[in-house]
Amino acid sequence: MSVTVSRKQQIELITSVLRGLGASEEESFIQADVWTEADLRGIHSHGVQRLPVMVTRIQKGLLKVNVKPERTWTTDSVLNVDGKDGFGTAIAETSLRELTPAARKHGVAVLTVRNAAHIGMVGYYAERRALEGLVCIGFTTTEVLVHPFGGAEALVGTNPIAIGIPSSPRPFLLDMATSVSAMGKIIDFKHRGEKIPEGWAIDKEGNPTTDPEAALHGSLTPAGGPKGYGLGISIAMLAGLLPGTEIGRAVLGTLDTEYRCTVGDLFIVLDPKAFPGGETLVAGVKGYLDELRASKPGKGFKQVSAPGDPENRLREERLANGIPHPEEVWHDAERLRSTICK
């Protein structure tokens, strides 16, 4: 069984949970927008299920709300962020919007945060700076999730990467794993009662697995084999490293609720005008979309699509018609409101 909600009442939900706890009114409408991009995307290992993890972290201390912090510009397009625990959603578009600036002045600038939460779909963040007609690349860390290319244990994070375009009538977005698979699909998958699809996870003897229970022991597995693998250890190395955060093992807080959080973003903006193709990139970048996309269908698909043309479709199907969740997700964070907001 499910339940269907609007965005405005997943956003309202998450918000009054959020501020029931004390975060600022700032800090909790980005960080309902962002999970209800990603539901409203299809991307439920990014969304709303996410809430009551939270609400335990921000209980216990682990995620602190309403804090200040600390940005310090290293060179004139460099902004280094310690976010003192904080929001990571919040804190990674807020101090984007604070690059920005530079971003413009000196055609490329370059932020990194640390010391924050897990700042959830990355796109979210490279789709909006592509709006504002900057290119953005995204880069954070995650838990070991992912057992290295020939290997059979967790020694890698997901370590997302998202590309953000300007383009017309929507941004170019590529928001990808370096898994086959995010462990919050995992378990999505979990709560719906279905099995994962084969090459996605192996269980903890290292034996390919499509039970979610079993994957969740067990370890993702990199997309595209040795080349997922390759992307995922040296986005780590860049968007661990870089920031002064941690990197393998020593990454944790994102899906538990007993360490403080210890990934690392990274987020790179070019201004296309600084270029010599930047007054043609909207344009050159929609020629090639359509071409792609008008382009002769393989063999068992009816078109050929761009990285995230399935995701909005979905998203403007749901934006009229509501966003499906499982009954025991969103009732989950119903009683979490109740609870919080007496």
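Numbering follows the first chain given and starts at 1. If you superpose the two forms and keep the largest set of C-alpha atoms that fall within 1.5 Å, you have the rigid core. What you see is a predicted model, and the numbers here were worked out from it, not measured in a lab. First, how it differs from the form predicted in complex with another copy of the chain.
After superposing the rigid core, the Cα of Ala109 is displaced by less than 2 Å between these two forms. Comparing the forms between these two forms, the C-alpha position of His217 differs by 2 angstroms or more, with the core used for superposition. Superposed on the core, the two forms differ at Phe189: its CA moves 2 Å or more between these two forms.
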Given for the second form:
2 protein chains.
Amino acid sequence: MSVTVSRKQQIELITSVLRGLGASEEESFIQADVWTEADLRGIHSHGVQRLPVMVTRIQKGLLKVNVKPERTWTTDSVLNVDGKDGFGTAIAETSLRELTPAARKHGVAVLTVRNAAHIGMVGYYAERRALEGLVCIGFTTTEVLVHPFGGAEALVGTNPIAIGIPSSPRPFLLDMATSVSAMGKIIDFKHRGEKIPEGWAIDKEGNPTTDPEAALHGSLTPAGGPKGYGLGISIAMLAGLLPGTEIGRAVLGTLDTEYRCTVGDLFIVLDPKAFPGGETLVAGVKGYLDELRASKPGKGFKQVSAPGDPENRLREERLANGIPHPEEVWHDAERLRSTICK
Amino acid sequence: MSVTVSRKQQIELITSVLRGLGASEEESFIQADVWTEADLRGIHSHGVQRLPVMVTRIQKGLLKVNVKPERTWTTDSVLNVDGKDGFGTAIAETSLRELTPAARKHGVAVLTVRNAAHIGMVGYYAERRALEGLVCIGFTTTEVLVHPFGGAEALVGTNPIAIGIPSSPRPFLLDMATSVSAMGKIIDFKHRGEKIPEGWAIDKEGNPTTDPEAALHGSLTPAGGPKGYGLGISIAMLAGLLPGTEIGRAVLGTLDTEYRCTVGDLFIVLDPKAFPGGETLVAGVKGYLDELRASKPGKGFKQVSAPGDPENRLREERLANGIPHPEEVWHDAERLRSTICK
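Next up, the form predicted in complex with another copy of the chain. The previous block was the form predicted alone.
And the full complex, kicking off with our chain again.
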């Protein structure tokens, strides 16, 4: 059974739950908007289904509401933020807004965030900067879920990267984990009683597996073998070590309800105006993407897509017709509202 | 038949050929050093075997010697360089040296290079910055050799990324193309009369192939499917469009002897001292890499490696015992010297 809700309904529901727990209007809205953008694009693993875990984390004091992050400019172009265990989403977004004038003045500026909750879909922030005419490269860390290339134990996060670049009609947005798949997708296969494709995961002994249950107790395979592995650990160093937080097994607190969140985030923001190709960037990006889309499809494909094309189409459709959720996801959220907002 | 030469012999041979063609001492040495570092690591596709093509390019005026690049600071943190068709290697390296004080002052600085020849192994520059205590992310473009995910035509470069981060005893260095394999490796399989592994390439009709000859007329497959594709085109935009040079099919002049070089390069340099984790960065990187190396190996592997481990081991061995080359590669280079340096 499924329930279809509008963007507005979903944002209102999330906002009222978080407001009911003492979060500020800004914290609540940004958190709701980040999750809703994920659900609009079909990335439900990063959407409202995360609300119950967040509520528990707030109730246990692992995630603090109504927080004033400590922002320190170490140079005129580098902003380092201690999130004081607050909402990663609101802290990242408001800190990026504070960073923007520096990026425009110097052509480049960098933000790090530590001691803040999971920022959700990292592409959210990169796309918003691109909508403002800036280029943004974002990195974030996660709990260890991925085995090293040639390894048998989970020691690397899915550590995603997002790159937003101004284009038309919407920005170019790459938003990808460095593993072949995500744990969320493997859970979906398990629920449907299907086997996972070969090459997605290994079991806890290190053997390749197509059994989702064995994969859940094992680890995810890095995308492109040594390449996803190399990129994943590089992102761990950039987004974990530079901001002064944890790396590897010490990264905790996004999926559980036991630990403070120790992920880290790093954003590099560039102003195209500082570059020789800045004036023609949008035309160049659009022209190249259109050339890719118009090129000859490979076996089994109808058309070549640019990154984000399917998600953008789904987003348009869902903005018009609503977002479908499994009944229990939506009812869980409604139940939280009725308990919290008496 | 193979010939083994020392690092010093190789640098002397390359330097004398380039000096004989009018290149400055600095241009000649940096070009020789970049190629020799690649050969020391076993990356022969980016080593001295490229000398004959470069000599022809210089003789045809496609690559200019003794060039003074035009360096423009558009802000205090962004340096844009017009290489005037000179040596990409020397221009990238000397421009990065000029960029370094800005990175130290502002915590971050960015270099773009256009109108310069192929910079060779992009990791060369990232590793040198890391040896100076800086973090460096480098992107560069190449001719189209890779098909889009779901596509049948070569429309994307192998567009590599390098990330250098200070560590001990040597820096951490990731240096990878965004395709599964490189054209150079496919040529090696052809020479050995062997089939290429599945998933490396498609033929010119868009069908997967294990025939190296068919692959050479077709295109390379992006690493991790949509992920290598998305990253590859992002790098094309960052390193091609922002510097104000070409993208896609208009990128030419690294492998041929017909066209001006229209690749682009973009480097982001960060000073760890501007970040909360700067002081403990080296210890953190080393600790994590050692943990990865000590972890349980997967099926068919003896040990987990960190990126660059095999290359660094080979480099040490070759610094001690010399670099082996196929006889014809070395003799071609010697013949060029005797023709040019009469």
